[in-house]
Structures are given as structure tokens and as C-alpha cells.
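In the block that follows, a single chain appears as C-alpha cells, in the form predicted alone.
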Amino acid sequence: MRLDIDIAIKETYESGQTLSFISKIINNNLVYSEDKLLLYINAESIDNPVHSIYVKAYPKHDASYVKQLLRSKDNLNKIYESIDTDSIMHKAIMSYKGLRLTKSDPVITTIVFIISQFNNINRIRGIIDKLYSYGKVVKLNSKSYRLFPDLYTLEKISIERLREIGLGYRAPYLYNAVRYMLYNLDMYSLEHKSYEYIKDALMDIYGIGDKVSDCIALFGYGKTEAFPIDTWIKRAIERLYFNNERLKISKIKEFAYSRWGRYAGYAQQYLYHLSRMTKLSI
């Protein structure tokens, strides 16, 4: 299927979202996997914003789902007008124009961001690759790929094995979260709940705190008012907006919401990517 979406695939892939954590660029194509779906996204150029992408899926999936995944309805120009409040954010927008937030499966988003705690992107991807080995093998374009393992498959993996593949102290978090999502909380029932309701429900899961629940709300449920604060964001806000003053998380959130409002999550993603790409040499 052909879709017209103004999206910078490479920037979106590299910006630390759920979609990028569990995707790979193979021969200039983005391959994304869920537990029941495989997408093969072909762009004319991975390096630049494109208006048309070509998608093949296993099994065949309608275009509406792919558009939802890539948030094609987001009006980037309108969002830019809303968050372009200062020279720093303006530079981020101009540098990474076309970077979109994505909206991945909330279960997989939860798994990925539990793994992400105090971790770097390359290490996270390495752990996710090992989890892939438990997924179902499917064929697309005459090639074999693995789907992401479902919760029932993940339930069979012991804490010891989770530690062996790199989760370390996070292993009990994932072990218990898998069971909680299977037997205590239907993650899909939260889809149309408020941001505050979703955060409260997520923080009932052992090992999920304020930052991870914000990541899941943003990338799993599309709550663009969510403003996840990790080390990069905290350092960036303190340095770039408060002259290196050390701030409490509550103060940073108050600042973000007052400045960027309902699109604070978009502002966060652009600021996060700018901070990482420049190593704060802005």
C-alpha cells in the first residue's frame, strides 16, 4: 500500500521511541514488528523527510492502522506553531523537521520502557533482539522475520533467563509486569481513558514509576501532554532554560506544561533528540 505521510523516517527511528527500539533498518527499509503484525516500510530516502512511503504487512493490514502507528493525522505545522516558543526549540524543529511521535502497541511499549530504565539505546536494542528470538517466525517479501513474542510466550521466560539476556535488576520488573498485564490489567481498555487515569493505572505495575508511565502514556496511548523526564531531558532543561540550576522533577513538569501545553510530548521529543545528537553542545 502507498501512504502519503510527511515523516522523517531516520530521525523518527533514532529518537528513542518505542517504534525505533523494536525496529530495524534493513537495506534502507524500516522493518517493524508486533506480536501479530510485521510491517516493511520502504521510503525513497531514509535520510530525508518523505511524502510517500510504501508499506507491506504480514498479515495484510489496512492503511488506517499504519497511519495510526505513524500518527499521520498530526498536523506538524500546527504543532510547530504551538511549540516553537524560543530559539532552542526553533533550532530543534529546524534540525529535525519531519520527526513524528509514533503510537505503538501499549503492551510492547510497556515492555520496552521497563527495559529502558537507566539503560542506553544500543543496549536496549540488544536486549529486545534477544527477546525476538522467542517470537513466531513469519515470511514477508520471501524473507523470514520474527514477530515480537506475545505475553503468553514471555510468561514462560524465567527471571534468571531475563537476567542472562541483559535485564539485570530489571528482570523482576518485567517478569511481574508480564503477569500483571495478563491477569490484572487489560492494557487495551485504557485506550480512551484520560492521561491522568492511564498514569495511575500504569503506576500500579511493579517497577513502573513516573518517567516510565509518561513514556507509555506518550508512545503507547498517544497522550501528547505527557512529558517524560530522563537524565537527558532534566539536564537539557536545567542547562538551556535555567542556567544550570538544579530542579525538582515537579518544577520541570510545571515549566514544560506552561510553555508547551497539550503538545509538551512533541517538545520533549525534539528537545531529547537535539540534546542527544549534539551531546548538549547547543
The other form holds:
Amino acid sequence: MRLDIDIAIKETYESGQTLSFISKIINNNLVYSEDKLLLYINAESIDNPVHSIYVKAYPKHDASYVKQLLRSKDNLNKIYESIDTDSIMHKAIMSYKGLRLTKSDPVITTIVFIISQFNNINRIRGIIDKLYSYGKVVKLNSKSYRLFPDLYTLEKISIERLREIGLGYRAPYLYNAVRYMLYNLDMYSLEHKSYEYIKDALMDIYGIGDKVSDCIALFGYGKTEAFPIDTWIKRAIERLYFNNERLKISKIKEFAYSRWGRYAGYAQQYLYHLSRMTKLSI
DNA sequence: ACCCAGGCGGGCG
DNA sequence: CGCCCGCATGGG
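Can you give me the structure for the form predicted together with the DNA, which would complement the form predicted alone we have just seen?
Let's see the whole complex now, leading with the same chain.
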């Protein structure tokens, strides 16, 4: 199925969202798989913003799901207009035009960002890879791929095994979260709740705090007002907007919400990508 | 060797 | 509340 959308696949893939962790670039195509579906996304060039992509899906072609995943309703030009408040954000927008926020499965997003805490992107990818080995094998175009394991499969993995996989001290966080999502909280019941409601519900989970819940709200529930603050974003705001002054998280939040409002999440994503790509030597 | 990574829970004042 | 500390692990 062909889908009209302005998107820079590579930037979107590399910018540290859920999609970054549960998909792979294979032969210049993006392969993304959740627990019940697999997408094979082909763009003419993953290096440049394109205007359309071609998608094959397992088990069936479902354009609406792909549109939701890639947030095709977002009018990037309008969003740029509203967050282009200064020369720094302007540079980020110009550099990474076509970078989109993505909206992934909230359960998988929760798992990914519990693993992400106080960790680095390469290690997170490695751990997610190992989790994939528990997933079902499916075929698409006569090639085999793994789906992400569902909660019932993850429930069978012991804490010791999670430690071996590399979760370290986060093993009990994930172990408990899997059970919490199975028996205490239907994550899909939060889909159309407010940002604040979602944050409160997520922060009741052992191992999920302010930052991880913001990532889940943003990348798993599509709440674009969320502004996750990790070490990169903290340094970036301090260095680029406050002349290297040390700031409290609460102060940075205030700054971000008042400056970028309901698209703070987009501003965050561009700033995060800019910070990592330039290592802040701008 | 040392420092850092998409932070969190717990304990203390 | 806010602040401070320890935490597993691997790569630069």
C-alpha cells in the first residue's frame, strides 16, 4: 500500500523514540514489529524527506494503523511555525526537516522506556534485541521476522533471566510492570485520557517516574505536550538557552511548557536529536 | 583507569 | 515536599 506522507525516515528512526528501539533498517528499508503486527516500510530514500512511502504489513494491510504510527495527520509546517521560537529551534527544524513524532503501542513503549532509564541507546537496543528472541516468528515476503513478545510471553521470563539479558537493577521494575499491565491496569484504557491522567496512572507503576512516564505519554499515547527531560535535554536547555546555568527539572519544565505549549514534545524531539547529533558543540 | 548513559526508589531533613 | 545517594552494565 502506498501512503502519502512527508517524512524523513532516517531522522525519525534515529531520534530515540519507541520506533528507534523496536525497528531495524534492513536493506535500506525500515522493519517495525509489535506483538501482533509487522510493517515493512520502503521509502525511495531513507536519507531524505520523502513525500510517500510504500508499506507491506503482517497480518494484513491496514493503512489507518500506519497513519497513526507515523502521525500522518500532523501538519509539520504548522507545527514548525508554532515551535520556531528562536534561532536554536530554527536550526534544529532546518537540519531535521521531516522528522516526525511516532505513536507506538503503549505497552511496548512502557517496556522500552523502563529499560531506557540511566542507560545508553546502544545498550537499550541490545536488550530489546534479546527480548525479541522470545517473540513469535512470522513471514512476510517469504522472509522470517520476529514479533515483539506479548505480555503473557514476557510474564514467563524470570527476574534472573532479565538480569542476564542485561537489565541489571531494572529487572524487578520490568518484572513487576509486566504483571501490573496484565492484572492491574489495562494500558489501552488510557488511550483517550488526558496527559495528566495518563501520567498519574503510569507513575503508580514501580520503576516509572516523571521522565519515563513523559516518554510513554509522548511516544506511546501521542500526548505532544509531554516534554521528557533526560540528561541530554537538560544539558541542551542549560547550555543553549541559559548560558550554562544549572537548572532544576521543574524550572526546565516551566520554560518548555510556556515556550512551546501543546507541541513541546515536538520541540523536545528536535532539540534532543540536535543535541545528540552535534554533541552540543554548536 | 574514569565517566557516562533518554532515572528511579528510598531515606532523610 | 526537595535533596542526595546507590544502583548494574558496557562502551568511550
